[in-house]
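First, one chain by itself: the form predicted on its own, in structure tokens.
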Amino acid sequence: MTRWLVIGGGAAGCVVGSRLSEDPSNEVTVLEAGPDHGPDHSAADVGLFLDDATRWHADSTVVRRTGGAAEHYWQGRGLGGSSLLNGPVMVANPADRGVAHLMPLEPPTALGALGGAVVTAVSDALPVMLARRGGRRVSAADAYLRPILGRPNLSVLADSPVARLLLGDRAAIGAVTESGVRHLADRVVVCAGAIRTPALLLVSGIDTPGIGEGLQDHPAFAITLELTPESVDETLPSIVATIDRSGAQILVMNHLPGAPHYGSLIGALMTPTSVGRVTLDPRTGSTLVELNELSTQTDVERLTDVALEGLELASHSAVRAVAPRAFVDDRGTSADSLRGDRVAVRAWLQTHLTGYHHVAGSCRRGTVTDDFGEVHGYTGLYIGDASLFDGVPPINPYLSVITLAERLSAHWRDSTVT
């Protein structure tokens, strides 16, 4: 019997725990820092869920963007991780063609007034595919773990945040939770996400070069649209359509979390060149996250192009018919004040930059691990999440994380190495 310990019950951890436990010779324990919200909690979701504080981490993890102050960074908390609160937009990566997965995919039941207006206004705007079954949201936990919770060789422990890894002679032998519970294992897979995975490795004393380096997100901006009363429909998914161009995207949100009378156009640079990092504060030991978005002039100019297009879209007659007013900040500054003004848009981006919350690339394969996620210099220690990517994928990465975890867990499960 091989004892596996999976740290993190987000999208990747749900896949890894499910697939490893398919082999009855494996004994698998999944530790999730947050609660198990249960299947009924997600059954009627239309998402995003940033207004539901039970679903996201509210701890001290903050990020710094270039030239900006520290800010909280949205990350899902609970069994299912960020699949509890994300879009949940699913985009297939051509490189993952042929990789089987359990996530159900459906288009939105309707585009809604704003989504329909954008599709009318822009010929290449298309409906998204969502992680849904029968019109209802399905999280990674719903798809991968909940149906098999009775499997005798699988233990899923919620409310079990891990404090550090346990090591012996440069081998991973388990982990200890913040409450002091020790979980011993033959192999440890860290699936805590591109911020928390490198932080956990660093605080545990893992000294492999490159940990925390190479962090990326899709730098983004938001144009807020005030909807006419007849255009409001809270029953529709938040995200219904996107405009995808070479290395860029404009995402259409029918309604905002907790503010259904507002929609949004969110533009993002999908192939950024700026790189950040995750480190530990030498004074306090707390996690420091530097995204360094728009730290290259190439990224500045390319995102400016996307923003100029987004501002024109917000003024299109089809969009104005359902959303007559558009704003570029929380003070009510009109989007029209920036239209066509490249210098003003460039300055606005520097002070109003946001992100897609798609962090990746902080423990890259080939640098921190081998091709199958085993950390260089240690035995029995693996990474199984978006930390491994060679930077943030050029698409919405939810499905890419699922398929990465599928590939890795299949290799680990079928490996003859003990």
Ligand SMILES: Cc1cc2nc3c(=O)[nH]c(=O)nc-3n(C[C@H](O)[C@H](O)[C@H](O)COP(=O)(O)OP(=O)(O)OC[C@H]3O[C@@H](n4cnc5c(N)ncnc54)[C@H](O)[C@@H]3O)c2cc1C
The other form holds:
Amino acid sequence: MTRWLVIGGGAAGCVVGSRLSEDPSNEVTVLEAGPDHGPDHSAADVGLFLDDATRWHADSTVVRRTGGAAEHYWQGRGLGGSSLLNGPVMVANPADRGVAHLMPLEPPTALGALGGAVVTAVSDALPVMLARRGGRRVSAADAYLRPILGRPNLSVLADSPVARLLLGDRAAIGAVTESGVRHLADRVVVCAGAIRTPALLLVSGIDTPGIGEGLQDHPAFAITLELTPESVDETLPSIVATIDRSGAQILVMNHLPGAPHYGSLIGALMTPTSVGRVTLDPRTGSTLVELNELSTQTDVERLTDVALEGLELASHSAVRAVAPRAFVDDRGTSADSLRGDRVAVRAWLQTHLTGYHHVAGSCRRGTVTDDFGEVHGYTGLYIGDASLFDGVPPINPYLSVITLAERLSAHWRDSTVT
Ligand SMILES: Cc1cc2nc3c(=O)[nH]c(=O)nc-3n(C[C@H](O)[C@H](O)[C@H](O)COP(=O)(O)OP(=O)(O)OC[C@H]3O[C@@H](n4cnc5c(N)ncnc54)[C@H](O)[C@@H]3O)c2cc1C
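Please move on to the form predicted in complex with this ligand, as the form predicted on its own is already shown.
After this comes the whole thing, all chains and molecules, with the earlier chain placed first.
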């Protein structure tokens, strides 16, 4: 019998808990910081839960630009992790789809007025695929954990935030929760997400070089569109279509959370070169998350290109017919004031950068771990989540995280020596 402890019941943790417990010679415990919200029958819509503070970590902040102020950063909390809050736009190559076959995929039933206008305006705009069934969200917990909760060798403990890892002689032997409960294990898999995984390793005194280094998100901007009354359709998902280019994406939002009369074009750089990091403040011990976005000139120029294209799209006659006015800030500055003006767009991006909430790459495979997620210098200590990627994936990363966790779990399960 091998005792596995999985820390974090998010997208990756649900897969790892499910797959490892398929082998009856494994005893698997999943510790999740947040609650079990129960089966998710909500519409699969980003932003639906942003006013439900039980679904996200209230204390998550990032510094987006070097020297800038810390701002709140959405990260899911509870069984399912960020799959409780996300798009959930699923982008995958066919190989990924074959591995992550438990996640259902469904397109929106219609594109809505704005989505339809964009598809008319741009030949390569495509409807998104969403992780849902019958119009309802299927979180990673719903797909992977909920159907197998009765397995005798699986314990899923919600409301169990881990304070630190328990270590023997350069070996992981378990973890202790914030309330002081100790969980002993032969193998520990940390799946606390790309911000909290490195933070937990650092606070536990893991000294492998590279922990926290290389964090990335997709840097993004938003152009807000004021819809005509007849173009408003809240019955559709917010995100209906994307325009995908090599290294860039423009995502079409049919309506905004809490503001159905507004849609949005969100443009993002999908292959950024700037890298950030997660560190512990030496004075307070608290987690410091610096994304360091647009710190290379390449990123500045490429995101400027995407923004110039987004501004043109917002002024296209098909889009104007359903959204006559477009804004680049919350003071009502017209998007037309930036159109075609590279210098002005560059300046605007410096102050109006936003993000995709796709953090990854903070404990990279090959640097912090071996190819199979085992942390260099320690036995029995593994990482299984978005931290492992070699930077942020060039696509919306949810399905890539699921696929990675599937592949690692299969390896760990098959290589377990009892
Ligand atoms: C608002 C939002 C929108 C998004 N939209 C999309 C999208 O449309 N398409 C897409 O592809 N991707 C999207 N993503 C990204 C996608 O959801 C993530 O890439 C993916 O969920 C990351 O998986 P993970 O397992 O690494 O982390 P998470 O899913 O975040 O899971 C980490 C889990 O660990 C738990 N945890 C943290 N610390 C501890 C601790 N100390 N002890 C115990 N548990 C702990 C957390 O509570 C959480 O449940 C979005 C993300 C957000 C936040």
